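Starting off, we have a lone chain in the form predicted on its own, written out as structure tokens.
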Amino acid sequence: MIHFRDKNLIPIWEKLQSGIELTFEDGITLYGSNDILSIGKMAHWLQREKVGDAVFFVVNQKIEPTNICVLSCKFCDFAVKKTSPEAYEMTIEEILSKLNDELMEVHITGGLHPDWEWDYYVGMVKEIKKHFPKIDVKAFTAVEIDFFSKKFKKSIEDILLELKEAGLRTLPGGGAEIFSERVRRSLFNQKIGAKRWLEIHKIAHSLGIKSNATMLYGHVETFEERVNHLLKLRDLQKETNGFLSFIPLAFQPGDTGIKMRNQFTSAIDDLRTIAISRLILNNFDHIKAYWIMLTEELAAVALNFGANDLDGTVGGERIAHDAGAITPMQLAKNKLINIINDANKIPVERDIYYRPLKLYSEKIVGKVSYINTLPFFQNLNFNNYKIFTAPPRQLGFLFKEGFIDAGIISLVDYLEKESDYRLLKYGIVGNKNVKSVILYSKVPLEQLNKKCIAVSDETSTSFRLMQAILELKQGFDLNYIREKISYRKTNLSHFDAFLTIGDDALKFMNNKPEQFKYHYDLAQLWYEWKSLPFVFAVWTVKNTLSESQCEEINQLLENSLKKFFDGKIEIEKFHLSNLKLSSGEIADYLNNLTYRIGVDEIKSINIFREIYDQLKMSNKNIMNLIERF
């Protein structure tokens, strides 16, 4: 419950709870409100709906190969001309000397050097990947990509493809500044504007290169220009779904000569901007509190104002510091972990794509990020436990590594660590069908032999169930490729079939792809084969929990289920909007599932355990699953 001092925020809160995106007028209302705590609470609610209590960070290094730049942007305190005594140029060997095997990401941006050849940039990326294959390369802003294209007379597509082939994984979001032609002419008239920046990121997304987005605020821009900036980013994300995160960047005035009312943005403005970014950018998963520019103390507060990422250790950053940023040049990993824990969040070490690698907290409950877990979690209060939300495959990895104490986990992942976890009385079970684990095919099932199937990158158990049905029962020889599959995805036509699960499968319910006219419910195929329900996920706890703790969790789950299913099922409008289904369709789906593990479910688990052991013995089946991210 939020007690609004500013009643003008109530309609905005109602929109958010209904999953309705905010308008330009809503953004102006938010910026004009002094009820900063209510704005923060709304942003924190939306943040937890998306990622639970997780806050991400990465062990990374910032590399700025040169400060020599052909541009002369008024707001920049970093760039110099070649004749400046402060000018520097790094060789590839010098760049490599700043990296080590503990890093997960290197972030490369710098000046637009007038003399370097194209081979230098491609060679830089290649050499990094050659010497440090584990490090993901995030490099070159849209401004740099545009510069490369013009200088070397190559198309944007060719530039990006060559860099991708060399090892580039993502683009940083820098160079966006503020999407205002008025401001561009005043402060950086030599730089690309909004149209070109958005075009380059759109092309990158079409080539499978994810990117980030930024907004530089706190200089001469207006609130209206800030809101317009956010809306343009949201529109492109709707079209491409290619942005990983959004980073509001507080302007650092330094010695630029730009006249400012205050030397730095205020803490209130920083927190308000982070919160409003979270509220308007409803289709972005991650909002970053960039501690380099905010200070670590304010970044910690921002974790309860909608931010769920602190960036990383960021060794070697110079651009912000040359402009007067007062944060330490490198924040140790343990310091980041302490900041996040002190904010009562879960520190999550991630890779460049926000896949979790390690959790650094105690008493964590794992939650699969699908609506079929709603009957457990809508009325569940775990008191001292924190909630970590993720797709089944990511959650399974963290369970197997021992980072999660209790929660709902894919059946296959439980079977992998059966000796370390105790099975509770609850799970998610498809009876004669499940409706959310669907194989779409261009041909009838019996004609799938020797075909290629795209597999959702979120699945653990459903993939193995499909293997059991198609390979062991039908005797087929198949090839599988992991893909990010969503109901909006258009590049599945070169596959013969695809497997989709969870909420994405539900979104296909009223939007079936025309080419794939055959669709098969895997729970139904299992029932026809074994005359038993199929258990997709189970509730489990670490063996280190006491008997009384296990019984307490069992009772909490039972009470939550009873409260959810007694009488009319109430589905929050937020979920209806995200799934694009009616409350009746979602209620029918949830009522069709079984949430308790009984005799038939245990029998089904035991049968599948034997089948799973057979599948694991086949190296061919394991090798056929090609990882593509």
Contents of the next structure:
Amino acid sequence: MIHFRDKNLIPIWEKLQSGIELTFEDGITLYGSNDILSIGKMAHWLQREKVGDAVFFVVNQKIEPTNICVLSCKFCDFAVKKTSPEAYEMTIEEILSKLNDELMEVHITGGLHPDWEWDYYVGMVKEIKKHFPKIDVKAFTAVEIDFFSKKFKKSIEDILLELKEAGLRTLPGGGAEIFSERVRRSLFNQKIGAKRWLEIHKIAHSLGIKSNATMLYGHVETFEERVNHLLKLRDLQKETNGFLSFIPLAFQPGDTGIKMRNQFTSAIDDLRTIAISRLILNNFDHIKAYWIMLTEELAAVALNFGANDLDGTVGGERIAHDAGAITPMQLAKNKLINIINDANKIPVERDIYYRPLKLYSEKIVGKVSYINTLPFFQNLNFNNYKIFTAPPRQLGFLFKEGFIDAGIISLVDYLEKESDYRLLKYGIVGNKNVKSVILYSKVPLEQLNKKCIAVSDETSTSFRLMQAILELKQGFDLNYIREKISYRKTNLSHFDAFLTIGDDALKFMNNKPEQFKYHYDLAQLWYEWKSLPFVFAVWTVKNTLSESQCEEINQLLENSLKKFFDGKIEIEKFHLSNLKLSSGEIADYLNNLTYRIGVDEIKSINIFREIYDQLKMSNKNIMNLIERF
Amino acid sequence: MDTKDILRKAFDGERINEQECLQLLSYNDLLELGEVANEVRFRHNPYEVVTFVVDSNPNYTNVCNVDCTFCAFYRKKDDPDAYTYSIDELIKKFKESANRGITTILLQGGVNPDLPFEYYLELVEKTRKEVPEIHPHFFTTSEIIGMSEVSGLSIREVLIKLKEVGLNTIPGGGAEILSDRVRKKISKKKGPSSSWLDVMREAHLLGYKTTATMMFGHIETNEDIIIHLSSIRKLQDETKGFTAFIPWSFKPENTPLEKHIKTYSSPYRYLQIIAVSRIFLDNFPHIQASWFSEGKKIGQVALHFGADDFGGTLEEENVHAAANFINRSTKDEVIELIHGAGFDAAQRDTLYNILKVYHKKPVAQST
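Compare with the form predicted on its own: the form predicted in complex with its partner chain:
Then the entire complex follows, led off by the chain already shown.
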């Protein structure tokens, strides 16, 4: 609930709760409001809907191979000409000497050098991958890509493909500045404009290269120009879904002459820009509070205003530093962890694609990010615990690494750690069917032998269940490929079948994929085979908790379920529009599941444990599972 | 009671008790706290105006016999960098300050036993006489207790004499944490919390107006903070003599206490303290954002979490500067910071009378 001081914001809040995207006018209303707390609360709400309490960071290093640049942009006091005494150029050896095995990501951007050859850039990426295979390379803004294309007379596609071949993973989001011809002409008239920037990112996305997006604010741009910038990004994201994160960059006046040296953006402008970005960019998963420019203190506050990423340890941050950012160059990982914990969030060390690697917080409850956990969580108040939300497979990975103290965990992941965890009396159970674990196939099930099946990259248990049915029961030999599966995605057509689970599966309910005429509910197949319900996930706690603490949690879960199913089930509109289902359809779906683990459920778990052990023994089939992002 | 119900209660204007306040101090939804604090703030000060004072914060001496472990400023008498200004030197400084448009001098110093009571009386008297543009906001409770010891007069008599020569406000420093458990550890010689409260009570009863401060982020617990807030709320119920509450976080560098502190108090904690104190101290007219100790950006944010005053321009601030925390500002910059936070800026005097309003630019299409 929000007590709006500014009543003009109420219609915007209603839209957000219904999952309706904001308009240009809404953006202007937000920027015109001084009710920063209400704006923050809305953004924090959406942030938590998207990622729960997680705040990401990456152990990274920034490399700027040269400050020599053929452009002269007014807002930049990093770039110099070749003849300047401050000019520098790094060799590949020098670049490699700045890297180490601790790093997960390197961020490379620099000036547009007049003389360097194409081979140098490709070689840079190749050599990094050769010496540090673990480091993911994020390199070259759209401005540099455009420069390469013109200088080396190659198409954007060829430039990107050669870099990808060399090992480039993603493009950084820089060079977007502000999408306004007016501002471009006045501040950076030699640099590419909005159209070209967006075009290059679109091509990158089509080639499987993800990217970030930025916006430079706090110089001469207007609020309209900021809102337009965000809308252009949202439009491209709708088309490609290729942006990983958005980073608003506060202008650092330094010696640029655009503003006085100490005229930094106001803290309120920084916070609302982060919050408004979160609200308008509803199709972006991550909004970054770039602490190097915001100051550590304000970045910490921003984690309650819509930001869920602190960038990283960064290392040598020359561009922002030269223009007067007051933050120390290198903030140790521990400092980032402290900032995030202070803000009551969960520090999540990530890789370049935002896959969680490690959590740094005590008392974490794991929650599968699907609507079917809502009956447990809608009324659950876990004092002093933080909730980490993720799809089953990611959650299972962290669970197996010991980062999760309690939570609802995919069955097979629990089975891997049975000796360290206690089973509670609750779970997610499909009785005679489940409706959200579906195998879509072009051919009848009986004809699937030797075929290739796309498997949702979110599943742990459902995949094993499918293997059990198809391999052990039917005796098939199959190939599997991990895929991101979305009802909007059209590139599933080269598979014979695909397995979708959770919310993605629900989205298919009213949008059946045409080519895949046959669909099979895996809980139903299990029931037909074993005459038992299937337990997909279980509530479990570390066995360091006492019997009475477990009983306490059981009681909390019981109360929570009772409260949820007592009377008419109310589902927030936000979920409805997200899942493309009606309130009745979701209520039917949730009512159809079982949430309590009884005798039959235990029997089913015991049978499946044996099957699972058998599947693990015959690792031939597991080897077929090609891990691909 | 559920924390949400406590917040509801405060939002509706009801007083919350110590137990409820304790619950708010461990509540982790910062924006919920901010929202209620902001409501209380606008109940006290219904305008989108934030006040500030053009002041200077010199120190007349750094010689001190109190030995607080959190202080990086004080020296022993024989230390090479020990100093004590003469009255003429100070008056000269004040005149220069007045010429720069300064209206308030917040003067504090060490507790220097070599200074006679007459020094203090003469200083106030000469300031009033020779620099009438300046409002003297002099001497914390520790110094007043020191004067009482040096002169053999009672606290009340010291305050009466100071009042006769023209002092009518005193700063709220030296409160630290008004919990004897903590004071014994960090400022033993400053005496129990009752000594601070007693001086303040006497002062209020004699018609002085004062502020109250709180230094947190060292070894205190939430319970200690509650004791502090509760003590000053009770006194305020009695006297109505406090104008504002000013919490600030401990800056550990160069202090003996440093080694006992693991991390800086976070901005998150600062905003939480601002919000909770605005909610709990329902009888305080103002809560002050301490931008000089928390940084300008967090100072701005605090204005949306319950604070309605931005403190002083602080032309000279030796105590914090000694802890490598230099943060100065000019009047223009303070006005710009307040405008940037979305408020009109109003210059005030020490008694919170508004002298001049600087309106922010209307919310335009452009930044």
